[in-house]
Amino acid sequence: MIEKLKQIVLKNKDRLFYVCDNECITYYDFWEKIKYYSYYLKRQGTGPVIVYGHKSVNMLISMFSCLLAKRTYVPIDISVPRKRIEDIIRITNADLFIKNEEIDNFKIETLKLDELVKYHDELEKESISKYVYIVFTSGSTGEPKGVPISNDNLENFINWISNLLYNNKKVNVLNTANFNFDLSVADMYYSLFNGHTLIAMDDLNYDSMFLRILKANVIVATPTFVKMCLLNPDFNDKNYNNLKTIYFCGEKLEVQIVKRIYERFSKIQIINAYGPTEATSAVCASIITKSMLNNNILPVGDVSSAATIITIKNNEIVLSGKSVFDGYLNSADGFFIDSGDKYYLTGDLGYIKDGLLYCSGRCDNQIKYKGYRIELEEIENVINRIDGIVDSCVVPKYNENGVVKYIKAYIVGNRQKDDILKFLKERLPLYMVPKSIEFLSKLPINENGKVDRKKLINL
């Protein structure tokens, strides 16, 4: 992987690789920066690396820096709250936090990046690792979930993605999603492997989003974002003719937004990807056409130019191969054994017709918002630990197309509301903090003995 990225360079110097508000580096500089304090960061250790920040030009320095010195990356976002953050510094055992933003300092060795060079007489130490990169996902038992991604499974992404996306010419690409979840895999490591330019969408300013679409010729996005955009009346093939694909990843995408994009944009190609963080980000995708619009539910790859083995097992997607990570840390859970091959369990319900792939729902009680994975296990382990809350119960409140509009948590206890949010604030990323809170005297409860989730989400 290193050699190819080396070769890229050799080939893309001049070309901007990064663009983000008012920074920007060539692909010659960031390889020599990345150079430059890899050699450093051999010399501090050979665990795992916190990388914290937002979209900085220094935020990818450090992950790739990372990359080069064989040392795994952890990439916390400036929204992840600080409890949690404690969490993933003890889950990993991470021995090093590099700052790119400011932040107190933790009980592990915090630096900015320009401090390395620290290390600089200390003798090189081998790391062992051959994980590329953790990231973390909501977990039903309290705890983020760490999710452990190797150099052969994003090597194999990367092949796929490429494949799929345009190789031929030189195009910008734009980033949508933070660098601490798996969507901005696709974005950043397909711009970087094809000698492309990533253009980052810092934040969701109506004014500065247009102008940065105005330059992309690829978003990577979820639904939600493109939902955002179909907002404004002008965006449209006249005025952003430079955008030539949307690629979908994250949760549902509606029959009814790509009709919108349509109307929009005669000429656009549409593709609409599928798989889990545990497999690196996504492993297969379709081309939706206008001809797929005459369906309820519209496809989410060809099982055939897939990135990894697809199966259904009980209505189950089931999958294995080069792009499946080898296992949670610190668990063993998500997983099967079946004459010696290892399969993962997704969780989501599905099944394959005419070689295409389709999702049709989940089997357990995790969701996704705004693209998020959320457990709401998790959110409701969070509130039973508040002093004064008996029981809680947090259910999804859908659309009319089956696509969650927010999270609400029906709560028995004697707290405030304000409480409870401030409490959940402190331990759990925004887009996880329920909207709506109800207090009932208590949860009902179905035939099975068990909380009736389903009386709560049409409640």
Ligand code: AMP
Contents of the next structure:
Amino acid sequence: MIEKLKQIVLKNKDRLFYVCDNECITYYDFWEKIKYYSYYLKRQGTGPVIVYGHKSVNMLISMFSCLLAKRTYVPIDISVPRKRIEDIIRITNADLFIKNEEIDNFKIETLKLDELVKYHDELEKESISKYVYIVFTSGSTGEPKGVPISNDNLENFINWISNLLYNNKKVNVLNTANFNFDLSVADMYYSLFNGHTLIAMDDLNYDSMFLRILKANVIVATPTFVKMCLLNPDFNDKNYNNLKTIYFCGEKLEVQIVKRIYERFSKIQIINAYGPTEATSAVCASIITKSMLNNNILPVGDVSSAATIITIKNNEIVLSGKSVFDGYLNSADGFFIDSGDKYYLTGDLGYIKDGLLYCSGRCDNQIKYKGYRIELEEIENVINRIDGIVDSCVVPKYNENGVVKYIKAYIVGNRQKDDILKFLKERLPLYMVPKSIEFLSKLPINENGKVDRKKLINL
Ligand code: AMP
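Having seen the form predicted on its own, the form predicted in complex with this ligand:
Next comes the full complex, and the chain you just saw is listed first.
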């Protein structure tokens, strides 16, 4: 992987690797910096490294310096609350914390020049660490689950996505997700390993957002993001004529949205990709043609060209093979072993028809809200830790199209709403904090003796 990266850098020396806010960096400068800092990182230890920051050149330099130094990086966005960061440090056993604005302070004072030259010569001959990165997803036990992704997982993904998208012609790729979400793995590694230019959406600032999109040839985003773009009537092929492809992943792509995109961009290529963080960003994808828009559900992937093995077991999508991670750092969930092979149970309900995979819902209480993955039990577990709370049930509230509008918590207990919200905001990312709280004297129970979630969803 490192040798390949070096070849790409040599071929694209003067090309911009990354553009963000008011800063940018060429492939050559990027490579020189990560070589330098990786030397420092290698001498500091061997454990995972927390890379803390947002969208900046230094954030990328920090992550890829870890890759070169054979140290697993753990990206954490500045929006993650402090107590959750403490959980992540404990779970990963990380022994170094880099604030991305500080990486420039790394000084290799004790450096012997010949040692550095030797290090650079040897660099590409060495294999990289088993786990390249660890990202965290919502966990039903009340703490986030750490997903380590190996060098083999990632290499397999890079090959798959490079075959799917442009790999000869140079393009500008728009990164919309923060680096602690695995959607960013798709744009970042696809762009870097094909010599493209990655353009960062720094923040959801409406004006700067459209300035970035103006330059993009490929957008990598959730449907939620593109729905927001469609609110702007000027978002069409007359004004945004560079835009050639939208790669969707992460949540259900509604037929209605694709119809609206085709009305504005008649020649655009729309790709609907599917996959969980546990199987390295995405495992399959379908090109959504206009003829597919007569159905009420869109395919999420062509099984024959998938990055891994996809099967259906009891209506659930099951993944095995090269894309699938080894297991969570802090949970044994999600796997079954059959004849020595390991299978990952996605929790997604689905079926395969004419070689295409369809995703039809969930068999648990995981939801997608504004593109974010949330285990509702994680929120309940945190609420139930508050003194004076007896029980709670957190449910999604849907709009008429079946899309989650907001999250609501039904709580039995004696606490002020403000105290509860303060406690939650200290521990959960903002998108997991319920918009609305209602107190009940007891939670409704269904005929199986369980909390009647359906009743609360429709209340
Ligand atoms: P994440 O780990 O955040 O990438 O979320 C993975 C989950 O997002 C999957 O297990 C699915 O429930 C959902 N998902 C991902 N891609 C799609 C898609 N194209 N259509 C429907 N659901 C999707």
